[in-house]
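Take a look at this single chain in structure tokens; it is the form predicted alone.
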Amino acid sequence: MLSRAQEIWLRLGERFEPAVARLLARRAELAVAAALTAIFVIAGGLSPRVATLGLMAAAVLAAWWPNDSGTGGARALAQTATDGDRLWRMVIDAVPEPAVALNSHGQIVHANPQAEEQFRARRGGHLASMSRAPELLAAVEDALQLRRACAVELQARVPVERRLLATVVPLEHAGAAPGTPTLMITFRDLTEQDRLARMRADFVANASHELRTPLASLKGYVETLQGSAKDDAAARERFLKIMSEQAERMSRLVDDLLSLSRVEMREYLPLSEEADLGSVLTEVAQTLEPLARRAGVTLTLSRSDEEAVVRGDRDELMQVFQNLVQNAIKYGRSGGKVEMRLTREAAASGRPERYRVDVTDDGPGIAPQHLPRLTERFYRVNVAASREKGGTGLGLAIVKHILNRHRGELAITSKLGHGSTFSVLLPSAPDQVVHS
């Protein structure tokens, strides 16, 4: 049996054995340190007490500092530097916008994939090789000298015209080594933002104009009825009819504006329901038959008896085909015909099986230059005729956004004097089962 004192001694030996081993491994370094200390003591540069404390501190560091054959400390420092270099490169690569890191000489030490693709930024090249904009070069000089962030707007015209916002940020712990980043520059493309701003401004201007016209008409007739036509029964009857038509026009416009806003907000929501296109088209034909009859138009539906199941929102699909058929009735030939045809297209060239719905009229047709713009908001081939027939200029824009959500397509073909065909193409549902 070991005594209590022996157990404690053994445990201390086990605890300090690694430190003693490291101390013995560094006896050469300690001998050199002791010799240098002795020289300083003899020369009077150090007092014996300070020298003794210094040697004790060196021994403790030698015993406890990690050592792999005398190179562990240097290897650990090198590994730390490598990890740090990898880390800041990963951070720049993770920036969603084009970003480059520069050293104190303006050379590119790293560029993320976006900067390489859009600006052809290459490591080792100078900033001027990717952009010669004087504003950017001046901002870099200011950031290097003043050590503060700054932002400048750039106009790029090659390969396409763009407006960019470049932000130059000095890095806090930058060194002067060639491979050490001193500045980071990020580039934000404002072109899409400008385009959306113009679209919003145009939309507000067009909506205001469309609402202002019937409002002005209503106001004028109200003032007339309150004034000179107050006691004129015939004029009152005529004016009230016109006012009712203008109020209906405003109501249609407001309804379409709300509908467009709603489908735009829902455009990116996933679809979880399924619908049978044959059933949808049958209901559309039944709903619009009275409208077609009043216009003197023959409305027909051609489809097979089998189900045509697609993944989609039934109400939104109803709105798509109602808008297309109403347009065909309004702008087709008086006394003509409108046909809805449902067909199935087999999978081909990597695309899935899909269904095609053609809405065809035998009206005057549409000139080719108008076809690409028909789905724009408030765009009309004939503004006067559209307003006269109750059009708002938003129907096809609504159709486009609904089909975007359904991963569908809208194809328009027309020939002057021979009518028009609006084709909706929708992918079929994978399981071909209609959920009630």
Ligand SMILES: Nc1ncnc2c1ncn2[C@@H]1O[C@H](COP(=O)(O)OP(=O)(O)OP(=O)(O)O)[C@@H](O)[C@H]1O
Contents of the next structure:
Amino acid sequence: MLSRAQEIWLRLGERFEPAVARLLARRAELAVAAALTAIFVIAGGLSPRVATLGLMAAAVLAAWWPNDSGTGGARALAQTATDGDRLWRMVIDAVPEPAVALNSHGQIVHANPQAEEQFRARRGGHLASMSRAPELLAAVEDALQLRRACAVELQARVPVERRLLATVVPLEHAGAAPGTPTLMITFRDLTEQDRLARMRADFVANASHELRTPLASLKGYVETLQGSAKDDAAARERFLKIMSEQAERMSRLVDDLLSLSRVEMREYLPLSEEADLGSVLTEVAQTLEPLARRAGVTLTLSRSDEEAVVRGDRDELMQVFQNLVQNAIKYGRSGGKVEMRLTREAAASGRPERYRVDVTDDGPGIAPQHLPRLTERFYRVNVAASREKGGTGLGLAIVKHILNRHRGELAITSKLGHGSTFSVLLPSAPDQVVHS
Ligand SMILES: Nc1ncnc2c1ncn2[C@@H]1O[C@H](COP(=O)(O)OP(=O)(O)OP(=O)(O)O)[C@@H](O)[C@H]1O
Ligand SMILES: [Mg+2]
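Please give the corresponding structure for the form predicted together with the named molecule, as opposed to the form predicted alone shown earlier.
Now the full complex is given, and it begins with the chain already shown.
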């Protein structure tokens, strides 16, 4: 932070900069005037007090009187200086990342709004007030000495832990006016890039692990069938059944991976069609009725006869509700109930009218610490239980991407021992007719 006195000094500097430039441009005339005045004083023709007053008046006039005599005049010079000043400040402000300009003493001459906000960089402050990292100070020295850009990685801990790339660029400006910067530093936040790289690596590791497990099991059974169980008809029958289940699991995983990559690619494609949520839910209920019956679960749908039109891709919306209802059947109470309910929410402050679909089960529920992570790829509350039920941990990740494309939301509420509700919220497409 600048002290009050420093601030006043800087403001004065800004205010009087053009006047000083004009004064400097007329220094030759002023020197001649001073010499002539001195001769008059020495010759006794002028009192020293009057001479001093006269010289001061001439200086004030030279500083403030506009000079229109051609391009070489003081006014033009001052004008050029302030225009140039404004221009490089504008360029630094336009840099999308935090950027500061420094003078040769390491003082901040200008900071763009991002640097002010993220590093509390203030004009007049020293670079050390932004970062005390010795690597950064060394990069500044190198850039000044070698006259070339130097990049250095920094680890910032406040306000949150992040990795930054600082690039120090010397600014070439032979004969530039005082106050112009000698260096520019830009800061790029690498945290998001690191997070994405980690996610990609985790994803590949998880996918390989998920495929390797059934593959290892298949290999084991093949070897057993070729060896010890070669002539055991009963064992062969049992092993072939397990092998078929494992192959089924692998193919489900590959299908889910392909589906995830497809919805990710389509996430930013605009939606040109409309779908009626009521009819989508009716079809989902009909499709999953046999699955629910096999699990001893009662599946119900509650909706009005009114159309509930949203802008959306019918197949993708089917995928969303199938995933949610399958989860409710899989992880709900055996012999329990699963309800789908479609309602309309009126428009509210700045938000358009939307439809809400609640998928509720009366199963064991989900502990609160898991809720924010459920839509991560491969995240499962209980990996063994999910695998046993044929889960791959990709269903809710697919749901999230589809809802992003539809500008929708997924809200999850759950109470341990009482069940869970997965709610999908989608903006309505008013005054539109579904052409199916
Ligand atoms: N209704 C629910 N009740 C309790 N837990 C749930 C419910 N829905 C999801 N979960 C938990 O969230 C996890 C992630 O669900 P998700 O649909 O992404 O994966 P999955 O069902 O395991 O596999 P997939 O859907 O790919 O077959 C599940 O493994 C389960 O632990
Ligand atoms: Mg699922």
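Numbering follows the first chain given and starts at 1. On a predicted model such as this, the values are computed, not experimentally measured, just so you know. Basically, rigid core = biggest C-alpha set you can superpose within 1.5 Å across the two forms.
The rigid parts compared between the two forms meet at a hinge, and of Ala197, Arg249, Ser131, Gly124 the residue found there is Ala197. Rotation of the smaller rigid segment with respect to the larger between the two forms, from C-alpha superposition: 11°.
Taking the core as reference, the Cα of Arg188 moves 3.5 angstrom between the two forms.
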